[in-house]
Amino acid sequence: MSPAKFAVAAVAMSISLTAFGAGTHGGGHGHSAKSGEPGKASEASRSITVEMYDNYYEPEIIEVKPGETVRFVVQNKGQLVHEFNIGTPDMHEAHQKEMRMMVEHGAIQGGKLNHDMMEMDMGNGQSMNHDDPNSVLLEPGDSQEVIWTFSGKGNIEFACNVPGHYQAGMYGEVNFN
């Protein structure tokens, strides 16, 4: 890792630890009427390829229409595990706590996922499977699809909630037109 990349990573982790110390709002990371709902592939009006790098997306802004169903083809082109998660800023803030637990328990290990740890029971019938329809968590080189129907206009973004990534700028805007 180059000295410049190391410095960026160190600052991102520092900011991230400060943000985690501040606590989170209530809510979850699942889908919500605020952002939309899982879509059907047969109803997708178009496909958008989203490439995830270390720590940014291409494209950074996505334009959608209220009620539109979009197929996102998400590819991890980086060297680290990354997430593509559609939601409101409050949803992302709440989900970051869960993602931090995934790192602390060894489910996310830098550039790879420990799938056995993702099966671990977190209590209340929850695991670290990361199987919500508005989100994918990918190892480097992997690709998956998210099919999403956007509800009415709102404050929606897509983000990587792996600790430090959002704070380093790995999020993008969903604009309604």
The other form holds:
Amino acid sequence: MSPAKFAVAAVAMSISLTAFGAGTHGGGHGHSAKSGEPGKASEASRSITVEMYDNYYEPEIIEVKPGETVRFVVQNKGQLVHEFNIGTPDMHEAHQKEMRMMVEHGAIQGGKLNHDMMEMDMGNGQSMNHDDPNSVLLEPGDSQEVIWTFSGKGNIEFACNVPGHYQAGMYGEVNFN
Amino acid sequence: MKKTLVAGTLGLLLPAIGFAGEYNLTVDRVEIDTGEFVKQGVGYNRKSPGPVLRFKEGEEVSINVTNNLDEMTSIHWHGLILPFEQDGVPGISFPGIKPGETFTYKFPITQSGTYWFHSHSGFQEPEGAFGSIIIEPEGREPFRYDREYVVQLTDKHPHSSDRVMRNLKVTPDYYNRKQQTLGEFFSDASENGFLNTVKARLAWGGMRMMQADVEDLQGFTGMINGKSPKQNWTGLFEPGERIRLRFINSSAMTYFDIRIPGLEMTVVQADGNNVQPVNVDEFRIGVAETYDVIVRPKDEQAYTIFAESMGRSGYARATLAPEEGMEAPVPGLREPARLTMADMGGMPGMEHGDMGSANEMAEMPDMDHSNMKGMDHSTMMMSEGGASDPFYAKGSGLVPTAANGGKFLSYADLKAQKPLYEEREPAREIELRLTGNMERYTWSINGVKYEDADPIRLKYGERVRFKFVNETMMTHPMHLHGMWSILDVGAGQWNPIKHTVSVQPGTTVYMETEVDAPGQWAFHCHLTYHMAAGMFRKVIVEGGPESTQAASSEQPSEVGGDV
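Next block, the form predicted in complex with its partner chain, ref. the form predicted alone:
Below, the chain from earlier opens the complete complex, with every other chain and molecule after it.
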């Protein structure tokens, strides 16, 4: 990865941090640089469809090359809200606290997202908008894309951080080869 | 030769039914050693608890049960959906199994999850006649784990169950060591005023209940997988693994509050049915309930599984560790919960004018206890810390709180992972008042004990709504055989599906049942001595597909002639 690209990624992540209000969470997303950066569709070498069920992914293992840009087509085929989030286990753990807040405030209700609640001002200009570029949060039946450039080797998982889901095993491995 | 050929052909004709498994169980007298006392008991395959039976969804099981006792026995497959003749309740499903006899149970496995089995004859179950059942699903499960353990709890009492029952009948508070003392009376009096205290005591007396009746059987040793706290059952793990713990409460009388200090638990199943995962620090398991949790110990250290009885009179303890012999600290017992006036909110004939309503009691302003040294805060007429749970009376003294101040599981958190039935309006409501007279140790439903009661009649194909009104001061785990109990937690189609529903004192709980199993079934409080005292009903399901019962016995002659 070129230094310039890295800088862009870092800026993108920090913007998203502010928007999401993760500043209070001890820098969970601060490790983001390890997992990669948002990619451009034009650079995507291939497309991988990831189906989300209650509460697991298909597939549960994906193979990528360091530096590869992948277009993920993420489809929620379950009956509950699920997330597809690329990050390290530490990042996921930090994000789980935010997701718990979303559930406690009614932004995630079983099979529904309460968008009004997600946009509500939580103070300090923070909201529960779930708009990090490394993730999508989908209602049943919805589909969205994540284009991601993997930086290199590391302990990277894709995970659903809706409370209880990651703990119950809704994660997948990213293997570098 | 010809017979073999026919049998072979038959085998080819029936692959759609799935594979068949044969299992053998013997019912034996066993010795149970708690490390504190040794006791004669009943077990399966010469052990108590008996074996873990592993079935697969879709399997046709045959289970040969040989009775080596000198009395009748039976096995009930707790939570399994099966033809009523296979349900194992003497006098309702079948006559029972005579001494020396082998009875073969045969039924299809139509579900998956964690269940258990136990004798439904006399007091054999509290004497140790139980084991566990694990059913693997046909498809994948909605969660993942690297290893699993059954964690089967019981409350082993040094007295024989017959003796316990006799003692309870003669002196209902025989095993209640936590009765309020004269000293507490005076501390109550100094705090609440003499007259109020006398009035409160009179009210408790009038209800024929004692205020410390959270548990009517104390003095037991809590056991996990047949091991006492001293004997310390240990499950091994490698750090980072996800472990599925299948908790089963096979106690005669004891509810346990379970925690594993240092580990968050993700509840993924209740009573064998998958629930939307909930992260908790602690949960309460009612008698006969099961909860499956997933834990992920990341550190190379031991963790204590601590199961404290609801009344804090005893505990069970086990360990998760990377190696045999490692231990973690064992917490002390917390202060016992005490029932409050709110817990008797459901009592009929209460003089609310004199006492103040349950809610008023609950809202009583807190007092400054700082200058009352030695005061037992748990005798306060409100739950400490104002904890609330919609499944406990408002102001109840029984509302559980997590030892670490974190999340304690509530029934309200249980949501079905995948609804089993379409939601629809129930055809009718059946009210079941849970009633009893503590002073005479009689327990009943709608004031009538089993031997004097008419059966509850349901119609095949209907959906009924049961309304439980607990008019006693004790928690009753109500267990309907043969059909699911859809617990109303206010989640509509996501209401969880259970086989045992706990009804707390002073509360009303609703559950619905799709009447989809013909025949006759048992419906009772699963506290051994309450069931024996008469808190029990027979349920008769009228109508149903006429072919269901005849078909299975006719099939062989249709297909194979003389086979």
